[in-house]
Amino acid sequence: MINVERVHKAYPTRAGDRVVLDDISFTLGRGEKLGVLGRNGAGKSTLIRLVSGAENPTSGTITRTMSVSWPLAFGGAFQNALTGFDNVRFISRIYNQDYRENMEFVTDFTELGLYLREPVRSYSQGMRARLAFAISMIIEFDCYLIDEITAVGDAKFHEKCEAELFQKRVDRSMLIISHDTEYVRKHCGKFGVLHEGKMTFFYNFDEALEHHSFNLHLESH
């Protein structure tokens, strides 16, 4: 289980602290899939980074009693000076995996070809996301954090991602953020809408989407 309790996150600016998340609480149990909607800048990616442990909350606590992936579209964990293959070896050794088998999977899945022999610092954002996703799939986690993975790659790549995540790992927990509301509707069983630092929860997608759309309408006026 992941337990997020009264989490507050603020970033210092010259004009004072900018509050991104304000008193957020929820639990994510084994096998549950939570989809989060919100406009750009609402704090969705910040929430995922906090749950992953990449950042710490300003206050509040996040307790994890199951293994949690890094954000699947996030390449910040890579060693930029190393090649794609060297990063696969590095992660494989940390998790005591057979790196040869993992390299074969990553080569087939990412379709990055010769770029896997180049330093990751030379990769585009999309290439880094492909590599991050593939490496996430070689390590089995209890909970996967999915940050706009549908924005990366073509339809064929999306199909491969769907098969790996939602067919082979249908029993895993997931925290999903996406601008693609149909993607959230299709894969999640409960929903959160982030707006002005607060998160409202729903078990009905249509109600969540209506609330999200209402917030967008308010901001456009």
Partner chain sequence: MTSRLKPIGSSAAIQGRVVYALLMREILTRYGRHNIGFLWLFVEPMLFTTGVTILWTLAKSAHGSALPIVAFALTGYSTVLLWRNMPARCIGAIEPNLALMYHRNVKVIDIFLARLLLEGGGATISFVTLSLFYIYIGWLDPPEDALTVIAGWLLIAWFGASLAMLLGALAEKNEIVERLWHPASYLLFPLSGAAFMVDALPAVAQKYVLYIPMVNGVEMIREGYFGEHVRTHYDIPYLVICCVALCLLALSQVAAVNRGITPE
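Next, report the structure of the form predicted together with the partner chain; the form predicted on its own has already been given.
For this one, just the chain is written down, with no partner chains and no other molecules.
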């Protein structure tokens, strides 16, 4: 279980502290899937980084009693000067795994062939996304944090992601953020809408979407 309790996050700016998350509490149990909607800059990615433990909240606590992935994003956590295989080795070492097996899996999944021996900086966006996703799948976690993972890539890549994440790992917990509301509806059972630092929870997708749409259009009126 992940327990987020009274979490605040503020970033210093030239105009003083800007509160991004204001008193957020929720729990994510085993197998639960929470989708978070919100405008650009609403604090969705910040929330995911805090839950992952890569960053600390300004106040409040986050307790993890299950293993939690790093935030799976389409481009993140790479060293551009290194090759695809170097990155696989690095992640395998950090998470204490045998990199030879992982290299096999990554070769199969990404179909990148010889590119895996080239520096990541020579990859296209779609190739990066494939590598990032494959690397994310080599370590097994109880809970996956997913940040717009399907924003790039072709239909075949999306199908493969779908199979890996939502069929093979249907029993895991997930925290998903996406601007693709349909994606969130399809995969989540619980929804949160982030707006001005506050998070409102819904069990019904239509209500969540209505609230989110209201926030989206608020300022244009």
